[in-house]
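What follows is a single chain, given as structure tokens, in the form predicted alone.
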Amino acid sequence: MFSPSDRLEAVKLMNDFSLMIHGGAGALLPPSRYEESLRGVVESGARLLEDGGSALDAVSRCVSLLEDDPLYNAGRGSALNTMGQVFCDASIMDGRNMAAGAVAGVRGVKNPVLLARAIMENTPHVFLIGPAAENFARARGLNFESPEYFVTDERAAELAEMQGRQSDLLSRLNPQGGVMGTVGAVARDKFGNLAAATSTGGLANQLEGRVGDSPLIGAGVIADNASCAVSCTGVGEHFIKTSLARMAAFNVEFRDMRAEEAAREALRYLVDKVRGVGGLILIDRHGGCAQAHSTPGMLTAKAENGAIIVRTKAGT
């Protein structure tokens, strides 16, 4: 028989790290196509954390892998704007000291999340945009790819279909739309530190120069050891208007909510205020994992309590 102290120690060991990733929200058909990819990414991040790696390194690794996979709307496989071009946004945040880095409107950078991290670690700034951010990436020796690398047949067909029926940009921003993309990761490492990262190619057929919530600290991402780590996905305009990531963190830090309640209440706020479309993943300061979404489905995977769980089916 375990004594109470033994049980407490067992719980601590089971919860010494947590990791959660997402690959977008929306009507995900067929969901099974994402399962192997999501599992592989979260297993890679979990191995890093199991070996004593930092939460910051884990979210960097996971989001980079998601950016490399053409299944997702980030990095390779990003949505095409009205001009048929790919422009990427990303952000990252370290819960130890709330250091943050973000980038928007960049072309050719293979892994925008690594550029966001380089900004965080090598400048006094948080946010760089456009060609100047690309120049900074070159100066730091980050990898670039040709424009063709980022454009997939699936994304080209998506844009052609939307333009062929003269689709208004906002007509697809509804709960029955396709994958509204973004990828992201949140983690709590063995030392109790939190981190979060988010990356996106934006919306298909978006206006040139449009920026969503993904690179905005407090809207699409947040990490603070005093509360939680959050990454959002969905209609960026909705998350910007509600500062949703910060709202979720407020629920943990000042309303003393655990992960599931904090995520659920943040989503309720999103829907009540702006009929918001999308979802979020969250790991609280205790290591609890949660997700919430207002769309038919959301792609997530997590490593929690020693188990890997992948969720791709609608309504889960």
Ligand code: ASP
The other form holds:
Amino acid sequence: MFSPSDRLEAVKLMNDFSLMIHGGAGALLPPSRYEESLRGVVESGARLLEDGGSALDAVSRCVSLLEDDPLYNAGRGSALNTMGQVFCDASIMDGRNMAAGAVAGVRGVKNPVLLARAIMENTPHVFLIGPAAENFARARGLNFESPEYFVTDERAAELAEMQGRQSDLLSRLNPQGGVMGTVGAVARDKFGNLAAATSTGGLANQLEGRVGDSPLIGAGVIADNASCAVSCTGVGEHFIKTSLARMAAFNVEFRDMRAEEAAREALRYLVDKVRGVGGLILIDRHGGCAQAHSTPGMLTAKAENGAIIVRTKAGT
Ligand code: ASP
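Take the protein just shown as the form predicted alone and give its structure as the form predicted together with this ligand.
The complete assembly is shown below, putting the previous chain first.
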């Protein structure tokens, strides 16, 4: 039998929602530049959830907005590869049924996360790559932009600087060396459904054809109502080798951990196994939010229990 206060608590929980976004585990510009942008995006997603929108729509909206903002390494403002070109990767997952969509190595698609969602919703597949994925985006009527749209002065200067000091790929794996600005979002809506999405331009000065963790389900993203929603950022090779998003979900589902502990333990695994560089955001099946990172800082914002919190300072 429920007491009246139990019933009140149950109603409150049903009406709660949680949302968390990240702008990567490293910043090209001073952290203060990101504050307003992160706040605007999380507020927009929170409004959608407040109005009864789905977790899937919330993560699609937040990641699209972050892709449109040249401050981040996703969509416009993506990192440049060795040839000075932008290739984008993205993924999305629906915790209700573990439906997933992913795309890698696409050029010109304005919002790669929307392409990932279109693949999830309109094909029997999970993952499309390269020109064929671009053709699919055209057929679905998604927006395209010219190559110049994606390239910012900051990213061009970053590449010139790296190539000037002949920074090789290995130096990108140095914990102090990386500038990562991949974006992601995780959400739990008022109906208890989870969703996650991640989008990136990869690592600056990466080889042509290189794909990181961001579009890989179980590495850079995961969502399952039975456990949690996770989005990762960092040196993708580390997250692929450790199946890091799946590891965090395992901690919730089978080791019965809450958000904080699950994220912390997943990060510990990443560091212990491969001295991994990066971080993750996580919302568990109860709506608890957490972040963990092995980098000096991580750009995040969250809406939890009716409050918005933005974190842009190193060490938080
Ligand atoms: N994880 C991304 C990748 O390796 C990079 C990042 O997080 O900035 O492609």
